[in-house]
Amino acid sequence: MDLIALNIWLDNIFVVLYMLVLLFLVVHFVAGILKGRFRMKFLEHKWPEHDHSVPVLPKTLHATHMTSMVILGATGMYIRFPYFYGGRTTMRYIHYTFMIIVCVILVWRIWYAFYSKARDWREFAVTRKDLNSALGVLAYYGYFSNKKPHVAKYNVMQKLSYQLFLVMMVLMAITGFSLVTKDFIFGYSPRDLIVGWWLGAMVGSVDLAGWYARILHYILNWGFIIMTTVHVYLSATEDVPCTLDFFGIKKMEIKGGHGHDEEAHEPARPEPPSPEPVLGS
């Protein structure tokens, strides 16, 4: 299969597996309000409860990055598919512009979560507590309990998720940058520099590893459209409180517990004051 096929099957697949993404969720939704939590949450509101707000800068910081990477997502998919004439060069410069965005985002919540007064880093590792949960956590979100294990500030789907999203993120990057052939570095451009030396000579030239690093930079930007919906979606429906308190929209509560009233949570246990994570950090 050729190189312009193997775009077309992608285009394909990608938009029939979103479809299937967005029908999931309406039946999701549906199933939300046949098991009455819809009832519960937003007639009743029965919101989960928080015993602290996140800090501004994290919030700023997430604000910033998701509003850049809806922008990055619309202008590479209109760089695919231009649906009016003469936008391409102004998309391209307006899509690198926020990638280095992104990037100085990324590089600063790395930085605050492992170096800065307030590190979080730990909140985000998943400890064998999480993945001992996993199995009630997925049983919540799929209706099968109406109780969600509480172990930790984010549950291991949560985890798991930003650590993908931080994996895939990197990947971006470095496939974006492949794909900028302007000889502006000492004469060499960032496809000649990231894979023009090594895969170019692996397939035959540099021309073909950009070709390469662009199909895999178009598919980690459906698997980014794709997990952002459903995040989106999740944050919409699940905790609203905390999702306006996020983008400095309302002021959440804080009342200094975690679920719902209704919800049997087992008794919060002590944690360890340094838990040993086991998948990343």
Contents of the next structure:
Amino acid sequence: MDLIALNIWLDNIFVVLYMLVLLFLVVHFVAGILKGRFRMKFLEHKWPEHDHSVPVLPKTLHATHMTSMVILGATGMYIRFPYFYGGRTTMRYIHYTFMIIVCVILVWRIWYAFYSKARDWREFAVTRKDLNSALGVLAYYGYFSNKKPHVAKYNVMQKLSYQLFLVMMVLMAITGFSLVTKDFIFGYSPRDLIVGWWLGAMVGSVDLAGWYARILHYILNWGFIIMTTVHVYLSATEDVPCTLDFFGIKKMEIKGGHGHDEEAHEPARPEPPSPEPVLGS
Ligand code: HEM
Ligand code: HEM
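For comparison with the form predicted alone, would you give the structure of this protein in the form predicted together with protoporphyrin IX containing FE (HEM)?
Below, the chain from earlier opens the complete complex, with every other chain and molecule after it.
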């Protein structure tokens, strides 16, 4: 298959896939109404109890990261499908600016997670307890059960998707820099240095290697669009007080009082027996 046909296939496949994802989320939302979860949360305000709040720095990094990703997505899509006339140079410069910002934020977040005083990488590590809770978490999201296991600050699906976000971000940066063809590094371009010398040798030309990197960058772009849509849907439906707190809009009430230090992966206290369906956080 030639590259043009491959690119057209990718456009079609991802548009259809995205529609299916949206449809799935609509069905999931309607099921939430039918199962009474919507009423319980949005009308009776029975949200999960919270035993942690995220510190200010990761919140700020996330907000900057989120804004940069939205801008990168919009400008990247414009580079591929110029959806209004005359913005090519500007949109490229915006993409180039935010790609630097997002990389700085990424490095900063990784530093915070592993090397800062408040390092929180353990909150994202999948433990045996998390794995044991996976079926329960899936059953909760699939409406087979109203009880969500609470074994850590983030549930196993959150942890896995945050880890996937990280891997995708790194791949996005590598494939993205492989598209820069200006030779400003001792006469070489980032494309020469990242893919040119090995992939270029394998496929026959540096240009072609750049095209493969572009295709991967584009596939990842859709990966982000899909994952971020699901992430936003869950943020908007699962635990709104937590989301409002996370964006600094309204402080949520912290009950139970345990923080999220390294070992604190147990719920603050045993959940009281309740006649209502119980929602873990
Ligand atoms: C992480 C750092 C990133 C870097 C270094 C980067 C770099 C680049 C570069 C150099 C281009 C080519 C621009 C041109 O042709 O002049 C590009 C295109 C593009 N970028 Fe990025 N980018 C990054 C992140 C993102 C993100 C997060 C998204 C989407 C969520 C994205 C979506 C796109 C798309 C859709 C294109 C057009 C691809 C095509 O023409 O097929 N980029 N990017
Ligand atoms: C576009 C709108 C977005 C919204 C509304 C949103 C919302 C949220 C919320 C509410 C949380 C807190 C979850 C909790 O504490 O229980 C969160 C955490 C997180 N989100 Fe997002 N998010 C967005 C975009 C993104 C994007 C684009 C990425 C990655 C590429 C991302 C990655 C993460 C990660 C890694 C966390 C874990 C907490 C942390 O970073 O400190 N989010 N998000």
